[in-house]
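The chain below stands alone and is given as structure tokens, in the form predicted alone.
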Amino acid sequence: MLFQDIKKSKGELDIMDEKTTILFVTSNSGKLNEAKLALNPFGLNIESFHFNEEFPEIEEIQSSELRHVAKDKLRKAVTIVKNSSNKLGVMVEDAGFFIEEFDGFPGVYSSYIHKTLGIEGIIKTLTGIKNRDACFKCVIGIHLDGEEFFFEGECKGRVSEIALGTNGFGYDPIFIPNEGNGRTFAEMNSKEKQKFSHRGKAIESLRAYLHERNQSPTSNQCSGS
């Protein structure tokens, strides 16, 4: 039955309908192979949506608050995949790093702040700063049945000295989770960071929600959180 916890074949997993398949909107390969490695256990074939020239990269409203760019981005990215309706959902994800030394920024303009500054930016401006508490915060967006759901995750930790571990992507391999030993993401392997990370709490909310549909993805019964 979906989303018992049951092991599966690769084969299995292969052949499920397309009423099993959930339509990830991004081109963040890190983001997807995490979503695939929490969700295909229970059931759930994840598959990235390929942008291209007619279907370019959604472009993000600026906003304070990563559920207003996670809600905006869902409904454009349900306009631009409506072809795919026979899919279960459609997904986005919209995640931030926080530093508290800086008021949470830069937040919602992270990717554009590693894209422009990188990891060894961000060690420099906390040069001497005792304070090096941080957090990641997520916010998964669904698309389901025409109804919109999200579900929110937080790991809160501190920023390192220096870069550590070859793992992950982004800023793991400077975030030191409050959980972990000790270690960055970038030090843990996907399993162990799925434990711990903001990601995988968004989605571990997400599989709940979907579980309680009575294990079935045509079920309409409970409300989003």
Ligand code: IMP
Second form
Amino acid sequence: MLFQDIKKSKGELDIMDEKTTILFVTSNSGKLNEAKLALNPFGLNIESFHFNEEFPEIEEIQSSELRHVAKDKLRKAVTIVKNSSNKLGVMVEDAGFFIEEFDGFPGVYSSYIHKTLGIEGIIKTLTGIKNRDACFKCVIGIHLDGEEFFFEGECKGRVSEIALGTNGFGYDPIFIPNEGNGRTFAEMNSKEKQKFSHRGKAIESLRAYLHERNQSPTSNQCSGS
Ligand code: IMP
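Let's compare: the form predicted alone is above, so bring in the form predicted together with inosinic acid.
Below, the chain from earlier opens the complete complex, with every other chain and molecule after it.
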């Protein structure tokens, strides 16, 4: 286990809890729940930043690269969170759905296209087209002790003929990952989706990195024992 075996002496409890907490700056509850599911078992708390009137959302830059968007989002997130020094880190994520036949579109525009065209619109646009290959990609950015780190994940699959399943969010009902017995993400429970998904992979790289960092003799992360 990651941070669970840290010994907590009386009075240190709250500080230690904060030091195993990552503040995830997102307004997407689907992303938040998936991050919690993946990281909580390793003793890492995921807390969401509560957007308010002053900061209703992080405005994304226009870029064809998820990594650039994530980098910019992370800088903005760190600024709006202001005092996060009591936390392990501040995290953001940028993801997109890339359809091969459309040269990767909607990609970085996935959120907008989902809101406007919707998943039924995507299915219609692909009518009569043989190549239904698509993939999800995501980049997680985390700010730890004044430094930025990025972790990427990708999941290949295809667009289904019809929307199937009620779980998940976004494009989940029309995406069939190559692994997963021909079911859409929305037909899987969160644990199954996590095994194959772009987010699951990026989070696993982040978890492995945090684990390694915590083991390092020079690390001052979570060294409260
Ligand atoms: P953004 O990362 O907030 O810019 O969102 C990109 C958009 O991609 C989201 O609004 C969703 O519509 C879609 N998306 C990202 N990740 C997933 C996923 O795991 N399943 C389904 N749709 C997703």
